[in-house]
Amino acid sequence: MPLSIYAQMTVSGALIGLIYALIAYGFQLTYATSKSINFGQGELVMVSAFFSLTLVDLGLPYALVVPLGLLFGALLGLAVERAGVRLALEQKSEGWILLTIIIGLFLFSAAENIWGRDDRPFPTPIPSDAFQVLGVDVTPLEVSVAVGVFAVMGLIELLKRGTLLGKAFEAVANDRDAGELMGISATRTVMLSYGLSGAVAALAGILVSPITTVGPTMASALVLKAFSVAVVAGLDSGFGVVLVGMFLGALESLASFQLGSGWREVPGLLLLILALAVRPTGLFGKAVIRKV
């Protein structure tokens, strides 16, 4: 078997793995400020993709569809925080786990009733004709995934590291109680993290939909793999999720090619099991020492 075929499968899989990394990054954003995760993140990806497709069907230009889709996703994230997370965090309970799952199920049912159960193509002005880079075929759609993922993650990291709002984000992430004593509103900071997480989910839906399709079940497998990436990399390492996401995507592609499509989901599950068994804090995570 020519090595060029393996190189092709590796590159294509790694580019798709960036979608896993982007969704995993959304998990990290909320976990950093509140130690909570939106277990309905997949439904945010799916509903935002349907909303963006509706805008495309209405004739809006793609350059306007993308920012409106991101805004819609951010509003969905804020709604999840307000309805399913805030009260549970104030009462220091784990009720947000069940509430975010319930909200996700509600969004799934709403999508089926509004847009139907059939998968639909997502039109895009980005061409799909492949071109060669170092002997490997790459499509502009795949390049747009890489550009979109690195752009949004880079902008959020600049926000976190270079602005007062970002400093507040980091302060609450390090110690919520100490941040509030310094005059920082932990509630607003958690809202910001959920809004950003929703926008990240919307971008993931917009980027992956032209490659696959838009449907109520489009994000179920994506989110499971993204959660595996977040756990394996560590829930506090943005750089780590990119590496692990690309590695998982490449590994899935090679496993599907070499062993058959039925083995495609196995690498992610094996990585998750190994990470939890060997290094529960993740490959790039840091062990936290708590004072008692």
The other form holds:
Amino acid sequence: MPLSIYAQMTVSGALIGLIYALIAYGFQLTYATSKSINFGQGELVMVSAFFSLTLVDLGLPYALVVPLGLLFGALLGLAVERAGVRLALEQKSEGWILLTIIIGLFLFSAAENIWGRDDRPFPTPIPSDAFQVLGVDVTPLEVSVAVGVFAVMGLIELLKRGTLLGKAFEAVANDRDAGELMGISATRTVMLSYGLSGAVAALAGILVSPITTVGPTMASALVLKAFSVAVVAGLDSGFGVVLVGMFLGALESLASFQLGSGWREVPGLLLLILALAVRPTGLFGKAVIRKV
Amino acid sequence: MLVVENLHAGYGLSEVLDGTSLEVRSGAVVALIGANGAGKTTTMRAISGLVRPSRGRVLLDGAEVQGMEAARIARLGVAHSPEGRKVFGPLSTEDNLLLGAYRHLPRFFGFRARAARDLDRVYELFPRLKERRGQPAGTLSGGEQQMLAIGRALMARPKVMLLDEPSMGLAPVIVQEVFRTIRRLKAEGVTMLLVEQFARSALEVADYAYVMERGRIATEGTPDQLRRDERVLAAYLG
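Having seen the form predicted on its own, I'd like the form predicted in complex with the partner chain now, please.
First the chain shown before, then all remaining chains and molecules of the complex.
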């Protein structure tokens, strides 16, 4: 039944697309407060996955591995902010671009030396036996990806909209100096956003590892796609990255099924080029309202 | 309350403040007047920490605050309403006001209830802001944005309020309204340092005034003394 195969491809592609969306969301978090992003975000995903795998190997229960993995990711995010971003921002330079790339390369080499170059499976207690939903096979593992992504993004969005701290985030993004005059420390806000972004990267690593594997290069393709998703959706729309991420994931999966796996990367790149040519602020990017 | 001693500050290699000293007593309104480029705005920015002074002291209730991060000085009770108003455009009018009270509100939940009384006070002072409470601040008119900037500073329940050019770019009717507000705040006992182009109006509300020239205080005195000073009269009140 060809139709159900297409449906199958669409659904499992879209689920991987949610991982792109989650990593893209990590870009958005730091961009919102500081107009900077961590170009080594993929290495944060990978190193956090390795760290979590080590905890699993040590025999820790999954319920403990996940929060510790997230905490580790958050600490890495804070380290990236301190080492690669803060000074550059204070001097209003673009040095963070190079510095975050360098930190990423450093983490990559460190991971190769500590954990080796081989891809390793990530054991998980979540079963991978498929069940059928409307004629499409879905595994609990894939469901866990969707639940994890939506839960964390939903929680962060709720906090951003409903708390004073969230409004302070937005204020600093809008005008750093004016935010300072309210008593909101811009430095602390940027730190917090990098911490959150690191935790989000770690979550992406933990969620995707059981589906793919854990290895030094596991995130390089993911992060490229995530970057396309962030640019296509716009760097300020959390809702947009989910839609674009799922769309891209599904498109890739269909392309590689129909045209051969060599074509897998093509739709994402085409989408990126198209978006930059037609709508550089992103499909869901906001036009800035300004009145003087 | 607020004491500035021999303050030097500038941007890069150009020194704008060349030993400014002034004092604002509790409950007083002090005006800082002078020509464009004399260093009035830089004085304010050096007090609130947006510019780091290279020399000199800023004392708030006797404690040195110069060199601190601006956010920390704000949390100590200095509310600076900056030149050009600088409201948070994409945020609603009410969110702008809530952020003004950031220094004494809980960060996560229950901040609305805690801010209710301060909000009512600002809305009573500026009924127009209440009408526009849900509107993005960037879509307000210039006069409304100025009221929002003053209201936002009041929300902090500041020890001292720095008002930089509150009349800038506003229609004469609105300027009068701004000065009525300043007079009313003075009657309520709000301590203010006021920078103004309209020296005449500023002297009408002020208890004491400083005249700045090239980064220093050239003359100072009560408004009456300054009005009798031939030089001040010719240069700023002519």
